[in-house]
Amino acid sequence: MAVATQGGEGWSSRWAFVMAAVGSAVGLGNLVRFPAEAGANGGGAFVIFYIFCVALIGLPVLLSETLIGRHGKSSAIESVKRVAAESNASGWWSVAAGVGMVAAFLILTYYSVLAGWIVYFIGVFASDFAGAIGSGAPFAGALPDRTVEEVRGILPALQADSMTMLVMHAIFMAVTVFVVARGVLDGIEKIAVWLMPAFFVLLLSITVYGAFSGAFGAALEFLFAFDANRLLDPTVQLSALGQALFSLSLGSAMMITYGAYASRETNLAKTSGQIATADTSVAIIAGLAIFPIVFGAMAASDVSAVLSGEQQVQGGLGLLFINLPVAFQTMPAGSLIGLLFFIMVVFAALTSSVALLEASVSWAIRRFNLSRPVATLILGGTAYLIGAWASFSFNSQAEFTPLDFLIFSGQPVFGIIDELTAKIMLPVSALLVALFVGWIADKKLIDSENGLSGGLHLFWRFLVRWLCPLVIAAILLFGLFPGLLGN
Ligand code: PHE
């Protein structure tokens, strides 16, 4: 039966808290910043230490924020104070959560207004769709009588259009925030259990089809070969770090949110054991679902050059939204296949912008006194404000980037927050969970809630206070200070 937080809040059952953490960690983030920055820093050398960040700091933090949110049963920050009091420790290591918090609703700005692009695949590839049953050849590619050079054109005609951009952002808020209105049990559980077990279906096709139509061979070879230089390169360590934190929603405030509509009952290291698998797993399949798939539309000798080095495959935001519509438009099935892909991803994004959103919302209602759809439709408000004035960076704001230093050289505003967050706040955060964690906060306390024995305990507790801290301070420091390094 459901526990309930302070608040009365809470999962119907542990199926339920595994599809909503689940649902939370799988997103975006393994949809689009994933492939995304695995083409950015050379495959195989990030994919190798991103593994390396879930295993031995993503999961031992993972375990750490949800025992937290259990054992304080209150928003993140509450839920902090109160294990921070009964450990005699002091109240201020709520910042940890107050930056996760921050982080969390900043993400969601920026996350709403590429999850719109997405909503407006949908509608390019349903049209698609429709016109090829209207012409009677279903399993066409997409739009026979359109050009790749038009295909190609998609998304940089859309970035150019401020308005229909907004339009979709709206419509991705607006449901983001009906959602997380309606509240943990009838609301985000509800399309979680509902939404993840579709996706996850519609995932394993689109690997299948992209397996037996696309260059698997090339995607496995991109995805696992490494370069050894890349693999000490502070940058690539950086970006795969900050890219496990995120695509796990760790350092956010989040995942002790969540934890804290769990019940007693709950076997915590176990379930985060669960989650951490199935991210780390959607994430690579989802590389192989799409690079096969993109390898198997380019000339082949421009996929060798990829796979040397030579050339660099088109990381970022074009893969997915020019690349991948490219690949479609030559494919057996290609619009069919398009509509599918682009609704698996928006179920994705929906079920992660709940939680973004829930990480505030948790704490405003508690902090202001306020009702729940009250403090939703503030916070997703200003959510959407911010990411508006955000996707301008994509037209007439391109040229501002007003941070020029550390790792924000060149970025407009939209890369701003995503290097900020990512980057910065939530590896701040996570550092900060650990270290409360593993050294202030009470060692019967943390020990009665976290579900391990024997050896195991032993392993994670030493995670926890050792490799965990020094590995994110490290990576932070020489990431954002490559010259210390001496190059
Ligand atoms: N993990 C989500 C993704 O991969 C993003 C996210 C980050 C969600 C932080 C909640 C909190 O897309």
Ligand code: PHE
The other form holds:
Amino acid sequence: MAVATQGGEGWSSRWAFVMAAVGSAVGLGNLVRFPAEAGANGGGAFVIFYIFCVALIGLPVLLSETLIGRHGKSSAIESVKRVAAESNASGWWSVAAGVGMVAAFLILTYYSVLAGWIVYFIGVFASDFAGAIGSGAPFAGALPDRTVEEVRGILPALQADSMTMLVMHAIFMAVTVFVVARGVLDGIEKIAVWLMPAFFVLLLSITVYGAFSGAFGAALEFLFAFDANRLLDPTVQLSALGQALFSLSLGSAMMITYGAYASRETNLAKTSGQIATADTSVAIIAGLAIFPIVFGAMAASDVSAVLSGEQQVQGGLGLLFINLPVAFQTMPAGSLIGLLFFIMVVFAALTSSVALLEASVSWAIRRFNLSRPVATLILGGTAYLIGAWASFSFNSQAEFTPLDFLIFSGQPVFGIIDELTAKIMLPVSALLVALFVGWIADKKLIDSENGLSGGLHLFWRFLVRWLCPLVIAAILLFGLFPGLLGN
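Follow the form predicted in complex with phenylalanine with the form predicted on its own, if you could.
Here you get just the chain by itself.
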């Protein structure tokens, strides 16, 4: 049975909660950023440190956010206010959720633009696969009528075509708005329980494909070769810390919002552990799915140079939209695998964008007494307009750099939003949540919600009071002033 919030909505089961929360966390960062960061920062050393960071930093904050939401049974801001009121603390602590909610909304504005690129590439590979079927070669390599340089030029050409980008951005945002407008049970939960299992099936299938068709051994060495000296490298440590914190969608108010829809019967400690485990598994498996394909298309000398550290493999968006399409050209069944791959990625992007929008919609419904469809349409439309403005950042003919100080120096609108949210707003929100739960909120109230007991409970309280605030503050400090690392 669904649990009702103050607005009458809730998950129908713990399974639905886990799938929705995993869907909110799993996104482009898991699929392309983590594997590239792992390979570039010591392989196994990075992965080990990342897992420790998830367990000791990410998981305690994740549990803190979900328990605030479940106790508050309202929007993220109102949930923090309720916990604060029952703890005889200032309602100003709701700023923790407010900063995160605004960050989630701002992330949505450009996330939808990037997801629009995925929609465009689905169209490219769907057309190519249809052509391959028509020519009687459905299992041939992808895009046979284009040179490597032409395939590399697909993304730059899209970025230069502002109108097409705006259309793709509109398509993705419209789907996001449609899902959120239908509500928790009929919209958000429904796509989570259908799309996330489908996502995992596709991810595992592509991983098996890469193991047999690509350079699986090189990928294993790239991701897991252990260099103990890198464990003490502050750059590696900071990268792993940041990835662990942000890959779980912490500091964005999304987990507080989704926690509000969880039932009293849900063990939040156990559920948070499942969410963190699934999110981490996706990040690691994604590397085993992507890099065998990428390395399989590279010359042996180039692969050796990457493994020896003499050459860097392109990560991030370049890996997703340039390297992989080129690799699919030379892989058997490249058209089909490329199509399935980008469908898989859009599933992850959609479940994340829905959570990003829901955080602010949940608040607007209660704050302004709006119906869910109206609140969703207003906020989704506003996010689209901001995203449309940010999309011009990718067009070199329309470069605009409005700020010129600190981390924003020389950044276009897209870069400013990315830097502002990732390096300031998300760490600030996560830091305030840790301080609030660890030091301010009533202990009995927190203990009644967290699902822990005995030594594990004491360990969690130590982490959320001491280690989490110190580490998150370090992420914030070094993110703002990277020169402090001495690089």
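Positions refer to the first chain, counted from 1. By rigid core we mean the largest C-alpha set that fits within 1.5 Å across both forms. Only a predicted model underlies this, so the values are computations on that prediction, with no experimental measurement involved.
Once you line up the core between these two forms, the Cα of residue 70 stays within less than 2 Å of where it was.
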